[in-house]
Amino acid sequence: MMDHELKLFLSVAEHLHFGKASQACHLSASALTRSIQRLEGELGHKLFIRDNRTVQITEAGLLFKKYALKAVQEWQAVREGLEDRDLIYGELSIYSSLTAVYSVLPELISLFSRDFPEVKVGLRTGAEEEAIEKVLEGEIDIAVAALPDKKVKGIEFLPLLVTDLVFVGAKSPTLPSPASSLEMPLVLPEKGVSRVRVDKWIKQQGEVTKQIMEVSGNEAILAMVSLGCGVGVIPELVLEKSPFSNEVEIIDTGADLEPYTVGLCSTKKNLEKASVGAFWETAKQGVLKGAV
């Protein structure tokens, strides 16, 4: 079974949409469909259930996804191992929030691409709080994430920068005072480092009934806050790079939340891949030189 067909399958499994997957793979929808049908024929099981509106992955598809992720990673490792070690090439998948795309990654990717032009860099964006999970599941080689309060088994972390966690509210002539603003609903991420720290602060304040609105990602928090839905808690770096920066402002509540450390995370196995290890080392050297 060819590496190419496995990647096509993984693209459909990620997007759950044949049209979007075909665009991502630069392939016609009909050719992609035929490839999936060949896989299903070889396996003797349906990998996807498809109708006019939706695509769902089957139990057999979920099992095959685990195999495909592992096989693609191992195939890439073998290819790199057979090549001249002075020439690093292949693929590198990175997961990041939109904020990190604007702030953390530009200089780093620029440095890496200059030194390792043969490596094809793929970037996926999403909620920061899902970054470590994506790496552990084998979907991504390396991710930009917040340093967790407790070490996560199997995860290596490289700190890049530190930013404060701040409360933010919508800019308005009728904006409540800092004391009363905290009577508004809190707009928080569903999980992650900032959520853990805010929950701890709420508990210390004895606030057991405070209304909380949960969203996915810091950018979504800012969007909700700008609409006047409540008060959010985000890393200050997010506000600096956000298109909502003119619509929201920091509220001085007197709360003392621990700073937020942003860095790269990966697994030891991933770091054995030449491309991933090279990116990690580039980031490390960039931190030492102050370039990242």
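Next up, the form predicted in complex with the DNA in place of the form predicted alone?
No partner chains or extra molecules come along with it, only the chain itself.
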């Protein structure tokens, strides 16, 4: 951003409280303090009088606030003005699991390309578990991935859909009882959100140490399961869209795995790129309208 400091200033001017303002801006109080100090040094005026208990805005601060409001507004106006004006130019690299390729991505991309046909969209697929890494490395602008249990620092997340994690086994003529199914080996991804969920569940269950077969990617799990190698855990959504859906079936184990949220991941920095921001907004609109 180009108006970052102004935004910070305005936030303090609004809250009159450094702690709250810093939270609202998603940065630490110390960083905020120093931004204001910088600004004050540059302008040569104290903008706020802080009294360890209260924060008051000074006269100079009020004057500057007028300016800041206008400046921020104009900056946004020019951004949007350009956006509407003609075509957004730029590139956008998306990373997605195969899963997502089958599910949300087609809608999103077609929606986006309709509005911004000039953006060259690149798509890479790979294991869902690596999506966030790729984004953090900067190799990729935006990824479709599962919402991690705890927030990952520096990652922004936009939820798109929620799907249950289900156990699946090979379809067999005579339905096996849940119990017997659970004697079979578990087929799980090496890492990633669904693995974390299952591990937690196993722990809850007590010490029923199962045989675990580790593979990478939900499709691989389905493949293994369909061959009768064991019982897998995958997002229900994957099952629906998968070519294997006829060969496996959901097993009701009574296990209570938390559902699994799929969404877009990116970084603040990436979102400043117009093409990335536009995709993000498009997706957000799409969700609201139920198009996804």
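All of these numbers come straight from a predicted model, not from anything done at the bench. The term rigid core refers to the most C-alpha atoms you can superpose between the two forms while keeping them within 1.5 Å. Numbering follows the first chain given and starts at 1.
K.L.:
With both forms fitted on the core, give yes or no for whether the Cα of Lys241 moves by 2 angstroms or more between the two forms.
P.N.:
Result for Lys241: no, shift under 2 Å.
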